[in-house]
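First comes one chain, alone, set out as structure tokens in the form predicted alone.
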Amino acid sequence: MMRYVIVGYGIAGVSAVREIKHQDPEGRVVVITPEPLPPYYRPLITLLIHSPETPIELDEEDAGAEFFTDRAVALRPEEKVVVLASGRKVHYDRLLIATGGVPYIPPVEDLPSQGVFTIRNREDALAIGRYSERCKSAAVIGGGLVGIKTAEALQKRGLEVNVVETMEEILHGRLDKKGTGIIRHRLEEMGIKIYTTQTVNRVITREGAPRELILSSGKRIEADMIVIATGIRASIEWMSDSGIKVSRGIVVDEYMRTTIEDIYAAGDVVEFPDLLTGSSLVSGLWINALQMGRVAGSNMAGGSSRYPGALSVMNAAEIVDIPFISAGIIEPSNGLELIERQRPAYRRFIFEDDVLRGIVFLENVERAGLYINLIRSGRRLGRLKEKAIEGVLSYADLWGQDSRH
């Protein structure tokens, strides 16, 4: 019987567990996670700082696996071994590394361990909401999806919020200009402010806790608490003498094999190139995780099945009751085109001739997914191009006749 170990339940473990049953049901899942279950939709987390209660946990069957609650601290693979931190070691014959992200802590002076927050797990969010109750304002620091989404939750606690972005605009990478523009003018309207281009220099604390912030323009604003949400980087250090390739993220080919037999990786702690232009990318993003994760559990059990690389920009998202989708590239460079459309919503496509590689999508984000096939396949749409211009392309025109006439 094959011995399958797991390192990490977020939704690239999950999504490898269900395939390694599907595909090998007599086989044996050992899955390590330092987190409680059930497994859970960890884009909504920012829900829970104002809704504790949202449910946000997976949908998912017994998957037949045994869980141990305990951190990975070490990997022997001359043994075949994962340590944990209890102290157990676990033995696999194929193991997969699905241990996502850490939060990204930028050097800012002064910074106290009371009232500042990180936030990538479920309890994080959950903590972030238990302490807001004592607070009249925060800051935020990163302009982001996940710290714009938790400015709003803070925001609608009630809190006055100040967002502190080091680039020209927030949500960078995630919208293009105007798109952001569109954003920023909601929030501050609700009452968020914004302030760009700068970096949070020194923290003025009362009492071990956060009271005011000194911004490198030298501006000062109050804040009870702080939420730093500047991003992740790949959680490979508890491996670091295992002899596995990393770069910025463990090194795996399109069979999501790392450099070392029978280890497999995926999600967040993977390096990948970009589908669209090659450069070395770790994801963080759900969708990217979960088709890795199937691909990798699939192989796990002895499939053939190839990752055809991810899109470092794929989002999907809701921010202040503005709906947006984002895929591929969202600003032009030499050689591809850009078309804009204002009504009846805003809607940004980027073109290499007639082959789609690129949208941003707000408010009106019907057909989205099939915008997406188009740039994950690469295809020429010909006559069809106008009508994907318009919105009023559907899957019958892609099927019914080849585009390329």
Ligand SMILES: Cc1cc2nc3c(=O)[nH]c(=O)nc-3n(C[C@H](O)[C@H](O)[C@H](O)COP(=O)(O)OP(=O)(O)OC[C@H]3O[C@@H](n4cnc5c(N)ncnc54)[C@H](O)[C@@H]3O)c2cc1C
The other form holds:
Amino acid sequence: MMRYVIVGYGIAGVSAVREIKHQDPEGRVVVITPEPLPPYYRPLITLLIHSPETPIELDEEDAGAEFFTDRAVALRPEEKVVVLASGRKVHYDRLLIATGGVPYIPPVEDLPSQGVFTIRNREDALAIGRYSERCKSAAVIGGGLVGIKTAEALQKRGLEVNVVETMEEILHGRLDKKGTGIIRHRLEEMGIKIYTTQTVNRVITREGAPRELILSSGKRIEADMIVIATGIRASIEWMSDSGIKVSRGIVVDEYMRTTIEDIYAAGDVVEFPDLLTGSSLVSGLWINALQMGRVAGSNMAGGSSRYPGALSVMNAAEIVDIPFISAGIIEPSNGLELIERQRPAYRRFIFEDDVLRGIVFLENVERAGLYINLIRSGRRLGRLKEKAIEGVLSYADLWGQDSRH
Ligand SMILES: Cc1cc2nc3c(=O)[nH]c(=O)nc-3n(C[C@H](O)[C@H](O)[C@H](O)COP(=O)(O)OP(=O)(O)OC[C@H]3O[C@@H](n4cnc5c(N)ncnc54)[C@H](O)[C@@H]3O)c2cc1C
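Please show me the structure of the same protein in the form predicted in complex with this ligand, now that we have looked at it in the form predicted alone.
What follows is the entire complex, opening with the chain shown before.
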């Protein structure tokens, strides 16, 4: 009987286990996870900051696996063994590394030990919510998706919230300028203050907790607590002596195999070429982690699934009650055509001739899945291009006739 070991039970680990159990119901699956069960929908954890009872658990029927609540601290491929923090050694026939990402903390002078948080796990969000009860103001360092979701949650909790972002705009790389502008305006209307092209030079503390931040412009902002949301690093330190090839993340092939036999990796822990640009990336996106996990699980159980590659821009989120979806190339470069529509809601399309390369949909995200499939497939649209732009394209249009001419 095959013994599968899964390290990390985020969405990549969860979807791998589902796939293994589907293909090899007799196989023995061991999951190593430091987080309490059940697994949950990580993109929703910021809701726990203001509403700790929000149900965010993944609908996970009995996974049919054995769970060790522990953390992997070393990997010895020559013995086919994972070493856990408790000292236990777990043998595998096939191993999946799905340890996700860890928050990156930039160097900031005088960061106090109290009142400073990062946000990755459910427990982090709950701790931020509890601490915020004693605070009037907060600073979120980093205006990406995680930072903005956190700012929104803290504002809902009644705090005065400041966001400090080094780039020219918040949500950098997630949305185009116009889309970002619409969301920024809504955030500012709610009272969230946003400081772009600024860094934090110093933190002024009182009794070991934050009090004020001094920004690179010299501006001083009040903050009784700080949340750092400046991106993630692949969580690979624990296996750094294993001999597996890593760069920014674990290097895998399209079958999600690492450079060592019988060891697979999936999710935020791997780096993978972008489907459109070919440049390597650590995806940081839920849907990519889910798909990679599925491919890895299938291949571990004897299949031969291929992961076609990630779209580095591939977001489906809702911020300040504005749902948005962006995918593929969102800023046109040489040879690409930009088409925008303002009504009934803001939509932007990037075309290369009649091939769709990217979209941004704000407020009305209807049929976005169909457009994302088009981007992935690279299909020529011919005369259906106009229908696509007007939002009246259907699956029947695409599958019912040959649109190449
Ligand atoms: C606040 C927030 C908001 C987000 N919003 C969005 C969004 O709107 N859209 C989107 O696409 N994505 C979003 N993301 C990103 C998304 O959640 C991740 O891309 C996704 O969860 C990655 O899944 P994963 O399984 O690769 O890793 P993870 O979900 O990080 O799971 C990895 C698991 O491995 C465990 N682990 C780590 N080290 C070890 C070890 N040594 N031994 C054992 N276990 C270990 C971790 O504790 C964790 O449980 C958001 C993330 C956060 C934090």
